[in-house]
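The chain that follows stands alone, in the form predicted on its own, written as structure tokens.
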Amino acid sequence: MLMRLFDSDRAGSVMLTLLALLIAVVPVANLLVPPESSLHLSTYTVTLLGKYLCYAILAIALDLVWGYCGVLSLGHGAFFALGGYAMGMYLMRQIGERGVYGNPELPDFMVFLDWQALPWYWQGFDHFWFALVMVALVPGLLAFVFGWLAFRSRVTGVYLSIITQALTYALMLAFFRNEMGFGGNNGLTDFKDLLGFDLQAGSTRVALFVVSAVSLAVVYVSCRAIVNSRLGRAVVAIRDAEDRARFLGYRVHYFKLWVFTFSAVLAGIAGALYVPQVGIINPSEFQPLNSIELVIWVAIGGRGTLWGAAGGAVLVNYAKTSFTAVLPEVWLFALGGLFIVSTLLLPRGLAGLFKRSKDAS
């Protein structure tokens, strides 16, 4: 089955050579050659790598849900901040007193903001395990109640994406505020090891850098699957067709509730693995702009390809690297620019272009 799957997605199977090779070049770029060398590839470039592989997890979660469902989230990034803040929690749990106030159970926050123990959702993230469990289970379970009460009262459409964002917006007001016990606007930072090893060690940067490349691959994989399958095409048959697929019998709302259940767990698991790599994360992740980000990095690479959305998240994020460094008072009007290129354009993105040229060929 893994082989007629690859034989049926050439592009795919490009990108995930691609990933191989980032694998093999990678560690041995920055730990084996010489800084001096000009082949040398420094622990900053593997981190911004690391993040940019985080990012196109996060646009094949999305595109699962709006690609090939029809359902465009606009909350999104409150699933990435919540698997975000799961794996932060494990993180001030492992400090201890390291800390500025050298408080053996209290994050420094807690302890300055008089707090005279560690509330009971903080109990359990000083196991690793435990907060792996919670990076799917937040996001998925806070999805699957949102997604119960909107699909079955059939809520479609702008007003379904108006209330996702929505969503995000109350949380990130909630996580903003100290009584919350989520560090308020600072966040959750200052991380000093994760597993035992050193954050701001190179190799722990690189091993990073490596499970995010293969969680990439493996969530791919799993999403290539799944649209392949037999409940992709049900899936699919509802995007284009919700009302004709409910009165042949299928009950529409519990395919989308799953698919985006499932969308929700994978935009979890890319903000745990990206928090370890930057080093922070605070509410301002939540912010809806984000989202709406997110979905014109989609929209970009190419709405319903799963290849496409994780690479417009990747060709857009460097373009906001070099833009910023370079001229960052024009970012915003240069994405803004590339969207209404792509939408006018190139409305099935840059994917659709490869496939245009590949059937012209």
The other form holds:
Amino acid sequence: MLMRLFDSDRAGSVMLTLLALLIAVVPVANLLVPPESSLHLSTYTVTLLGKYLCYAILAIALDLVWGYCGVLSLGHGAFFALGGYAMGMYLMRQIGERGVYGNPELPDFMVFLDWQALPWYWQGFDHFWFALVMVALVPGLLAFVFGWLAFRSRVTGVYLSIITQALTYALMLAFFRNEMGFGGNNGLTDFKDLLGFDLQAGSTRVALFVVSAVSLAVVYVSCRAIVNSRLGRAVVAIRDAEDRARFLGYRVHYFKLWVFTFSAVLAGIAGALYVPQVGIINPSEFQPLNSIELVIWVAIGGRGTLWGAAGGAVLVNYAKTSFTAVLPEVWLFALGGLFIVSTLLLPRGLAGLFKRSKDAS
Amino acid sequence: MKEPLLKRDRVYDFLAPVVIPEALLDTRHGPILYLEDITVTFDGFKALNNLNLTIGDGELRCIIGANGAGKTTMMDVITGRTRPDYGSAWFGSRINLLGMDEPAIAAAGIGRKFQKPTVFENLSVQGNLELAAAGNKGVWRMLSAPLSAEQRDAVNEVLSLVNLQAVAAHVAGTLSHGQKQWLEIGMLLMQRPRLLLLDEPVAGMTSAEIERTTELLLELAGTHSVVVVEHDMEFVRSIARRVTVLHEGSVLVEGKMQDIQNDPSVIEVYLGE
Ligand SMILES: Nc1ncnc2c1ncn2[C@@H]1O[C@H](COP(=O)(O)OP(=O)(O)O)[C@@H](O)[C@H]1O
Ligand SMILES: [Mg+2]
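Condition change, the form predicted on its own to the form predicted together with its partner chain:
Below is the whole assembly, all chains and molecules, this chain first.
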């Protein structure tokens, strides 16, 4: 079954093999190879790689809804951030008495605001399982309600993109406010440990990296399975000729709603993996620009391929890391330029290059 | 356009069964399609004006009329895309079309070909037909259940019926215009419809293709009821038994082709052009 899935997906097999290699090599290179050795991988690099993998999951999530279903969400960063906040809330609760104010119940920012008790929506986040449920549930529920309203009313195209952008912007403004109870401007940070493991420890970082890599593989395989199923073809049909599908008996809005919600859950998972690795989540994750950058990763990588989106996310973010180290002001221009060049010369993204050379051979 | 959410006598769409059992379609006591007093207004302009139309079970009917006469709008009403301001539309004697959305109407047994041929260009010809196959088209079902043997057989049957076996594996986007028209008709047949609505099925076809389409439609009539909207008079003459002339949103005359051709009012508004 699993083998059949990859018969015609060589690029996907290559990607999964690469991931397997990383999972095998990175822990050894970081934990076992002595720091003096040139083969040693610093914990900083491990975390950086882990971050890229989270972005790759996010990119696959967007590709599913944009590349296959034709719904260009310019607000997917919001679902990523919400998943991140859910994880951040758990990590906050883990701090306990070790905060600056030493309050065992309340996170520092609540003490600072002079709050007396934990708000109702923070209840339960001291349990890891509860946080995990929320990581999927909160973005999923928001996407479901939003999608229900939008797709039922047949909002499509640019209008839909604009309201998704408005959604993430509105959430950013809301999360900026102190009285929302999510740490306002500063967000949630100063995390100490996760399930009792010190977040600063190299071994924890390696474990988080491995979990991210495994998650990416699982997300890829499940999305591939969806795309290859009859559902996947129905979704492509809806993308290409929505009316035709509707008059053939497909309730188009249910399909869009399902894909959008599933994609939002994946984005939330990516955010939850991201936060313990970078050690902070704040409202800037909701900024519209993030969601637009995400679209650019997918466009550059090649939409409608899944692996292209993942590759695009890693490559563009690697470029960003290298670039911002040298010329931080220029990055956005470089990104814009890259986007324009890729749309003009590579309408199918970098993935299109591979496909073309394969077709030619 | 939208049903109020709070109506107590209505089941929410997502709770209602998507597939309307074919048994519900009842044509024992009369026509398969019955339109009465249908009126559709766009910004004060009456695209359909007290339209009355009856199609008998198994009939092949041609509808002609000048551009803007309301032919496409009539199909929009029957298939649930446009809600009329008033009037009623029945499929058989039991199914009220005005209470249903497009997928429900499709599932009840009405297939529609668009004026501009519309197929899924990125899927293979076979893939197009598979997607159209009758059966449960819910999200979960599509994800979990593979195509049934029965559906597979239906695909092969339709492939030969519309003469596309040779290109079954080709991507639909590469088909000729005429082949796309056939593929779309094939997709309708996959739904096992009782009533076919074909909006200009031979537009842009070569004469050989038109001939083949004529054969196909004559083959379908009898087991299906077929409504054809067409401009090509030659084609209409070759298939039609009864012809309805639409003019400014209502029926001008209805009758045999020969009678229609000689009707002075028709000559004035349509044929005379
Ligand atoms: N969605 C719409 N909005 C406004 N006017 C419309 C719309 N659809 C059709 N019309 C008008 O209704 C009339 C009938 O159109 P149509 O049914 O497409 O004619 P036909 O198919 O007979 O050529 C035309 O004058 C057209 O301009
Ligand atoms: Mg028309």
